[in-house]
Every structure is written in C-alpha cells, then in structure tokens.
Amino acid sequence: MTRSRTLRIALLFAASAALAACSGASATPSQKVYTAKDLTVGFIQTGSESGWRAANTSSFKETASQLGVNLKFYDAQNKLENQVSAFRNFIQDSSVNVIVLAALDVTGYDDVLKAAKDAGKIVILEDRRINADSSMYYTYIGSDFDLEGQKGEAAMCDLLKNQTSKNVVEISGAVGASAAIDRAKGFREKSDACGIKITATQTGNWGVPESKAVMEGFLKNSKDIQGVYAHNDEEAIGAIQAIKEAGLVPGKDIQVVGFDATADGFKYLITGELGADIECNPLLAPQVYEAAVKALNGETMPKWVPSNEGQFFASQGASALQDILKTRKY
C-alpha cells in the first residue's frame, strides 16, 4: 500500500467518525453475556418428605457448587405460609436475581408472583406446576404428572390382566399438590376401559408410616383388593408393609404400582413386591440453572420443559434391575 493511499483511508475514517459525531450516532456497547457464576438463586424447597425430595435438594446444592452458582436455600418444612414468606424475603434481597419454587400447593402464590415480576426477579417453577398466569413466571421444569398417571394405569392394567376382579385402592399424595392431583386424574382417564374400579382413596401424605396405616384401614374394610395405586415410592412401601402384615403376598395377592423409582423403590421391584415404578426424575438442577442463565441473557423458552423419565417393572427381572440400580444417583 502506498503512503498516499494510506493517508486517504485514514482521512476517510476520520471523516466518517466526524460525521457520526455530528449526527449524534454512537457505537453500541457490547452486551454482557451472563453465565452460571452470575446467578444468585433463592430456592424455596417444599420440605424433606421423601427420598425423592432429598435427591432433588442434593441436585440443587451439588450442581450449584460445581457451576459456581450462589445458592440461597430455604426449607419450607411443608408449610405454604413458609414458602410465601421466603418468597417475599427473596424479592427483598437485592442480591437474588432468580427465584426457584418447588410449590407445595397449586394456589396461593399470586401476590408474590406479581411482586417478583414488579421487582424484576426471574421466577422458575421446578417439579410442580401451579395455577397461575404463565406470564408470571419464566418457565416450568418438571414432569407431566398426568402422563405419569396414565403410565401408572397402563402398568396396573397389565398387572391385573388375568384378574376377574380389578378393585384398586388409591393412596394419594398430599392434598393440593399438583403431582397428586394430576397422577390421580391421569390414572382415571383410561381405567374404565381396562375394567379397573377404584374402590377407596385416601392421602398418605407421601410417607411410609401414614400410608401403612391407610392400607391397614383399607384391608380392614375389605379384603377384595387386587391392586394398590400409590402416588410415590414411600406410599407404595407403606402399603407393601401393611399387606405383608395382613398375611398376604404383595406382587401376588395384591399388585402395587408406585412412582419416583428411587433406590428404595427399586429394592421392592427387585423382590417383585412392587410390580411397577414410574420414574419422576428429581435431578432437575442442571436444567433449572441452564434456564436461569438463558433468562438473564434475555432468551425465550417454552413455558414447560419436560424432564427425561422412564418406567421400570418387576417383570424385567432381578438381575437386570440390579444393574440399573447400580447406575442410579437417587
């Protein structure tokens, strides 16, 4: 390049810069790209009612440590009023830019959701849906509980296919929880076509002792029971204990279907006492933190991001189930 040409190019850039200055134009500064290390997450957990919930909590804590997320964790001790109070505290905490809620109920959050939106906080629902305007939260990450219920019905239908009577008792999850509502709904959608009759239903509140007591009550009222539809593994285990103490054989005299597919549930699948276990994946933190980063960067996402889940059956055989159990993290 000649000296004169270099001078002409320099003068051209100088003229362009002067013109831009005169016209009021300015360069757009580069936009900050947020990463996981920019996240301060206020996570409102339901409580610690089950092994599934413990795994869910561990997922958030361990993944936060791995990614450098600043996690502020709150255990609501299974009380809705505690969740609402924690929500307000995280809204007022200027360091928190994302609030993650594992809802205890499907209602009761409208006021805090509006307050969070007004404060510019990102809200992500995990594990459980709520009845609220979808504009009030960024996304929901979790299971399709209705579909899980349908899978539970299909499993029970198969387990009872050679039975003349198909009387099934239901041990439901906590009253008001979206998982309990939708698993009950999904199960009923096709149960009539299979000939299943739900003869009794009562909550076991996700726990073993209470579910055992519920099953004992069912058996006192009637021995004409061919199946138990339990909304999680703990409830299924409680039912199995009651069945055995009544002198009956779970998996033979009475078929049991559960949900979550935790390590404890697998133990009963392996013995054949639990006929089927529909998975509900608790390891949601990686998906939640990924969504939170996208939200900070102004990206849009679907209002529901499903988790990856499977289903397991006693008929797979003890050896195959043992091999699967070795690979599971919960």
Ligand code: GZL
Given for the second form:
Amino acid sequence: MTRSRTLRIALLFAASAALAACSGASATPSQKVYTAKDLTVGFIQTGSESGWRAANTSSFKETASQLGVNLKFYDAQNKLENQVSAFRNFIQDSSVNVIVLAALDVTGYDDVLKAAKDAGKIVILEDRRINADSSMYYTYIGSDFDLEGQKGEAAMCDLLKNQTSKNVVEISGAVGASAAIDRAKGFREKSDACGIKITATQTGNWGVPESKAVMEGFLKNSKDIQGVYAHNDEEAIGAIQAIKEAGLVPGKDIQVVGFDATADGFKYLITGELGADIECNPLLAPQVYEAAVKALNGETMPKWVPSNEGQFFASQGASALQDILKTRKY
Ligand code: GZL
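What would the structure be for the form predicted together with ligand GZL, given that what you showed me was the form predicted alone?
Then the entire complex follows, led off by the chain already shown.
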C-alpha cells in the first residue's frame, strides 16, 4: 500500500471520528449566532438642527450600508410627539427587532418604553440620556455631558485668567435636552471657584440665528460681559456674529467657548474668534450596531457606554488646528 493511500485513509478516519463526536447526544444543538445582517433597526433621530446632528445621521446610514443593517430612519423634525408616534410605529412593525432613540427630551417616553418592552423589542439610547429606569432599555451609548460642561468651564476659566471681572453669559441648548441640562450643570460645578459669574442664560435652540438674537439681547442689556458659554458650535457662531456686529472683537473683548468641535467650529478656532471647542463625538453608529448584535445574541452590556472625547483651543495655533481639521470626519 502506498504512503499517500495510507495517509488518505488515516485522514478519513480522523474526519469521521470528529463528525461522530459532533453528532453525539452530549453535543448542544447549534444555536444561531446573530450578526449585523440580522438587524432591522428603527432609528428615531431628533431632526437636522446642527452639523453634529448631520454627522450623527451620516454615521448611522453609512455604517448600516457597510454592515448590511436594514435601517428604517425617521427624522422627528425636533418634535417630541413625532418621536413618540415613530416609537409606536416601530413597535407595531414586526420586522423591526431593535429601536434606537436619540431623545429630544429627558422625559416623555415612559409609555412607549413599556410598550416596547412588552412587545419584546430591544431599545438602545444613542447620543442623549433620558430619565427612565435602566431596565427599560438595553444600553445608552453617548457622551458624559456633565464632564463636557466641566471642560468648558475650565477652558473659560483659563481664557479669563487675566480678567478681574468674569461675567459670563450662557446660550444654552434646547430646553429639556440632556446635553443642555448636563452641560449647564457641569459648567457650574467649579465656576464659583474660578470667580466666574453667570449673569444671564437663555436657550439658542442649537441654532445660529436664534443664538445671534439672544447674544444681541445680552449685549443690549450689558456691555460688562467677558465671556460667552454656548452649548454647541452653531450657538457659539451666532454669538460671534452678534459680538462683531456690536463692534467688539471675539477672542479679545469677549471670550467664546463652544461644544461639538465640528468643521464649522474649527474655522472659528483657527481665526481665534472661538477660544475653545469641547469635542462631542457624533460617530456612534458602529458602537450602537455592535451593541444591538450583542443584545440579539443575549449578551449583557453596561447600561452606559460613555464616548471618549477631547477638546481644542485657539491657543494651539492656526496651522496646528488646520492640520488636525484635515484628519477629522465631520
Ligand atoms: C450632543 C448632541 C447635541 C449637540 C448639538 O450629543 O445631543 O445635539 O451638541 C445637537 O449640536 O443639536
């Protein structure tokens, strides 16, 4: 008998032994392992109010096509009632196995969260937290806005270090949004210790025109303003426009701090008109889809997965900031 024939017979024996072991009574029946291709995600987005939001939406659409996720996207036009009705529609939709919510508000979802749980739908919060028991959702993937607010205060404290009076006006995000609530809270944790006085606060609803009008109002009421604390880049840009139209120099007469670190925000860091931009990561879809697959496969996760984020300063210099901007996706 030739060597190769002996080898072939030996290999056949080995293969059949392995098969027998697999089909034995003791082997567990093979359980299906779900992948991204098994996901049909009902995604309830806030709207399209900012550059951050556009990047967040793109992250979900682009990543879905890369991974083969069936994405049903809903734009709530910044209306809570639209988010609640979309939630109900996705609960009724038997093809949807995971509902993802970017919550406009911290409250208003209790009934739909309960209905989703009763219907066996997996719920994942992305971007914004809500005031609901953590048993009502699988996990929350989003930023630590309180920490972002603390970073904003530290940046403002440094920008005003040579000022005797440190009057700061706040242009806050949309009322009721966790990003606004927590950035406001975080800023206030150490503002007194720095000698910062928050002399006025009003929402700019995340947008340029409304924030410009708010800043115009602040400047009409007082010229004794040394800083502006704006809850996103659009609000900071609106404030900068108003400061310039009042004949003042942003970054010199009045220091400005914003959030998100979008490409638009970087433009104003590079000119020096924006003193600091605290990063808030919108590219959350890969983590969300990964969490959704874990949920389908019955795995557990922490109830909150905070985003890793940095911060940028005009003091880094225009050329360094231009180099950083080239590496960024939004
Ligand atoms: C932050 C996000 C906020 C952004 C704004 O995670 O919720 O909403 O800071 C956006 O630009 O409108």
